[in-house]
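Have a look below at one chain only, the form predicted on its own, in structure tokens format.
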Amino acid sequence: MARSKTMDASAKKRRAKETEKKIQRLAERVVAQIKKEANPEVKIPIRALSNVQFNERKRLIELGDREQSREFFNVSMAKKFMQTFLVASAVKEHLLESGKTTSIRDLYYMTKHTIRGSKENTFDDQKESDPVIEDLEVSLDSLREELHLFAAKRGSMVGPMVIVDAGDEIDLSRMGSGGWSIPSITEDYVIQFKKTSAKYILLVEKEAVWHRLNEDKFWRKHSCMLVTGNGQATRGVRRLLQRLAHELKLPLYVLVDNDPWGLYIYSVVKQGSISLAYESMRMAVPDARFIGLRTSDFKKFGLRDDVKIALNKEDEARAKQMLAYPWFAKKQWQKEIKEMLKEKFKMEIEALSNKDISFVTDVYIPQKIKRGDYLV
């Protein structure tokens, strides 16, 4: 079985030094522009649909080469320019040089203050600082983890596996009702896989459904790793899934709501997202298998009309938008989305409880996996 090597203190320090140098070079380029009496600017790769492409061979969403200029002597850009270097400075001086890590929320407060001689704040809301952090990541070609930043934890895992988490050995088959809380940073220098008898991974969108499966000990009966991202999986959860699938060669099955948003959650796990296209290689699992819920499951499993939820205008608009995405161009996905639009209803995973409280555990998932009834 593949196993990651623990990154020692000296390796961590070298990694931090490399990131420090990248920030230093960014600053030096701007200083050189100032010395030439040019308008100081920094180039930021555009993180939008207009600058991503779907790599058919790799089956991943990749970032293009288009950039936007962030200039100091530009009224509409000056604040963003200042914020970019404010964040870079805080990361270098307070985190990388000290060897400490902090949350993106903490960094927001570390960099927030009123500019001297004015009533203007550096940041008014964390919604301003978070995109700047992502801009810095892609500009430096450094991951958030390499900037010594982490986000709030969200997600749980349980199953027949022993891991090492920051030096502590943890048996994930002995995690009680709550499971192991998946951290924000799941790189190999934090999390190592020690041993497992798992045959596959099951990612469940809904935490409530995850609890049902955990209480029914689905993971024990079927020898699998049971994971939930509590909705859209965080970067930490997605990175962990990618490592489990790549390093341990475990198939990944995904169970989400039967609506456009559930399909999108699956697609992000499978080939990456538009906003984080620069990280697709280390987050996406191109072979991820979609086991449902599907519109056709309504008739296939004899569900009643009272579980149907009418599609609203936002659902329909989102579904039509997804039809145009190249990563949903396969006939099977075109058929799936068009069928949802035609039938004009959606369903939650919990609709299966209309049959029986443990129907999802005892019938739905085992039958889907046994029959190979999934989409890729």
Given for the second form:
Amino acid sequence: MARSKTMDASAKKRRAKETEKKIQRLAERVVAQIKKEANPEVKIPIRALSNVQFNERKRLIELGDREQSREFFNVSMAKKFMQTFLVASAVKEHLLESGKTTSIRDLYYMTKHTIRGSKENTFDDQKESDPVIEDLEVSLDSLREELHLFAAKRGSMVGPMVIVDAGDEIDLSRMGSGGWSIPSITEDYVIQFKKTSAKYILLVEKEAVWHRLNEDKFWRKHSCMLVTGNGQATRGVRRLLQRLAHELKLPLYVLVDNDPWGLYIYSVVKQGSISLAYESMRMAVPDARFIGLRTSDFKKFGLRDDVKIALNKEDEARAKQMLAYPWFAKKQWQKEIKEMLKEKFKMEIEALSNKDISFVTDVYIPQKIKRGDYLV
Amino acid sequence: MSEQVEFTFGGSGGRGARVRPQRKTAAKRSAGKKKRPADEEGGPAPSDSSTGRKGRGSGGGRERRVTAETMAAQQREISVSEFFTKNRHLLGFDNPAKALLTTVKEAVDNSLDACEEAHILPEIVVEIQQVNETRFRVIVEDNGPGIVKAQIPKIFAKLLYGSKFHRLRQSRGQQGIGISAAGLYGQLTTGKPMVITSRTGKGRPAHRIEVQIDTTKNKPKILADDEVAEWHRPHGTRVEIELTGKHRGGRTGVDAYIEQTVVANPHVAVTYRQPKGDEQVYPHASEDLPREPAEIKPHPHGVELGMLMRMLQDARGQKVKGALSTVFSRVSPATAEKVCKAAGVPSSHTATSLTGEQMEALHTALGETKVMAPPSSCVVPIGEELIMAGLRRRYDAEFFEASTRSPSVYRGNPFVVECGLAYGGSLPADEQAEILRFANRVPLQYQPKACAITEGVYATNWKAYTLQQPKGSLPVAPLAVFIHLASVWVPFTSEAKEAVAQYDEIMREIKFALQDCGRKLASKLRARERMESESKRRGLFERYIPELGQSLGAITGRAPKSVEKLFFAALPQFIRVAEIAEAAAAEHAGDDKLAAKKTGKKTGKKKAAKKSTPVKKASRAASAKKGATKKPAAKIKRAPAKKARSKRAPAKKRPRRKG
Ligand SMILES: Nc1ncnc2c1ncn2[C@@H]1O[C@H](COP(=O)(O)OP(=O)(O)O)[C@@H](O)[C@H]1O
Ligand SMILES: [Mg+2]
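Now the other one: the form predicted together with its partner chain, given that the block above is the form predicted on its own.
Below is the whole assembly, all chains and molecules, this chain first.
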């Protein structure tokens, strides 16, 4: 991953040109097909559980090589086909050629309009355009950043570290109560790490817990980078975590709620997600350590009964589904999930505050890390 | 006109005179008993059948048989009005509304029967005048052969005087008690006589006769008898009856009767004047009279034991072999010999001397011996073309279908079931299907629940034909179901003759007819659905192509219009409209097929081969039929024209043009 830490304008331009060419090739192929009066098609790698596999050696989820063919002359695909090229042309014309970058929300608005001679919109919801962008990414084999796109940013970080963000030097130990908000693109041409005294990274699922830790200056006391993704970590957060872990060789600890969703958040950070399996390589942190919350913590820390929340049907179904994932096949994970199913309750991290407001800062995390009480 | 026969009238026996022989009773009696039914009867209680079916010349032979005449003599004479009042529910005069309908029905049935027998294309006028709140005058006029003056009083003012009862031949008249009953009802409720005007031919005078029934003697009383100098009809009959009645709409009304009669009788022109002055005119939908039904003898298959016994009794003096071959249709002397052998009955025995056991053996043998199907000449179906023509007269629908089954037999009686469907158009889409029931072209308006026809419609799985059908319900669709049962003897559930009995053979034929029609309709509906989805598909692609032109043009640096053009050029290859239209057209007349073949020839093989690659892909994309590869693109242009044609074009117009 040792890439040049700076990215000059001409290199950026060259990369944009390359992506432009890819888009052009995709379009030319369609034109050639239609000239032969054949049904134009775009090959799109399938982004579903059926087409991902868990690479045991690399310990990450990888996209398989099964492709789906998106045809224009097919009632169920025609619109998506049209949308794919609508997005492609907007990316090429408005972003790549002009060197601008924008959010996927912005792109949605750029490409949304009423189709001539009808009452139908090209897109009705961002939920429609986001997957089309992802489809385009995989079919072009380009990263989102290479399309000059980014998702809405989410997540914060504080800690003993100085970084350069788009040319500005920032001291992450002086970020006040809000912390540094993690941008959508955290590639090395945007973010560079200068110097740090951090010994590990702590990712917490919840912003509220992150606030507690920041207020208690946990990161200063324990010399760590304190990160939150506000729920499911965005690509920017995940890419940043991977770079921190790989480039600076920092161990990553993850603290999530004691429920299937928390486990899922951890697992995505660890080995990637199904829908973004094609990017696992750039994002996964296979060594990420799960410190909790665990079902066994209820007894271990003598928590009160009122922090228990009964598992609902959905939770149970989700947990059972996770039991079948190859990346949770290891004994310790099977045991962990089965225990949750057996005990039939879940807990939020905030349950720890039930003992004392700073229990999580003063006792829980330090003890877990010190004793190496985590799962991998 | 065939001979008109007088029936004896009196006592309870008279009532049955016009109903079908009570075979059940006869069968029950004979079961397991050796004595002949006539011997058993002994007492005064007459069998209905002895008066009816054998009214002509029974009573001979060595047995002490009771004839209708001797019975009448033994019995106390009751007045016809007493008889009528007692039996009005069986005669169709239970209430004022039904009385009005029955009166119209009796008169119209007679007019149509008379016209057809005389080979005259019927033109009838039905008029209902409202005299006061409860009183109506029914006037039915026809262009039939007219009635000989001397017969008029008897026909109209003597109960149970007719020509159709005693013969085994398909006719409408079988269903009614007779026109005189309507006259009597009118007379009893209003005191007014019937007025009959009739002329039997050009150059002959028209007679206008006012008659009443002498209710104590069941004899006509002529009140007036005039020659009419100027009558607008060269031949025909006009019947006027005043009665207490009620004019109501709906399924059981006169309006429905007229409408349905119009459907089942496309060769009849009807003018219908309603009480409020509205006039409906239905011109002929067909210029061809139905074929004249032949009179037949019963068929040996399915004849009931009791009936066989009576037939043998009737064969006075004949040998068994001779009796069998004369009494039954399709039984030659050789076949009769075979039957006797199989039954172990000497073929030279006298028919009337057989024991019950022998008759039973004969009965079994008759059922098992191979005999040709009955001559279908005795049953006259309406025919598929004419059913559709009739439905077209009544319904503004989108699709019409019909199927006529080939003749079949129940209890030795040939019958034909036919079915017609009208679908779509102005028929209500969210209501249960309308069922039109007919027996020998006469609408059955009462007791739908008890009728085999209704049962058949319920029992059909309409979902299989793409229609909605809630469980245990009629289909809910813009649909009218027409079912006609044509038979020499229609088996009714009761003497009121309102519902067809559920004989297995009849149920089966109803089922098959409905299925056949349903399949035909479904294939059209599916074709239309495909058409619609094809045009939707086309619309969808056409909508997105300009968008694609824009995008692909911008990316590749081409003019959007030129990219669009490429897509539009390829579009037809991916639409199956042509193929569908052709499939729909193929169901119609042969000249269409010929045209299609010609077009096929024009587009050379080379061209088809060249196109085959894209077409193949198209067919995969659109999951088209295999045949798609062979369909030349040239046919697409014909599609819309054909669609319009197949929807409307009454195929029956073609034969008419010829003729
Ligand atoms: N409109 C008519 N034109 C000619 N003949 C008629 C007409 N109405 C009745 N008749 C004759 O009178 C007969 C008796 O009629 P009807 O009492 O209705 O009994 P049915 O119709 O059962 O024979 C008919 O069979 C027919 O010969
Ligand atoms: Mg009659």
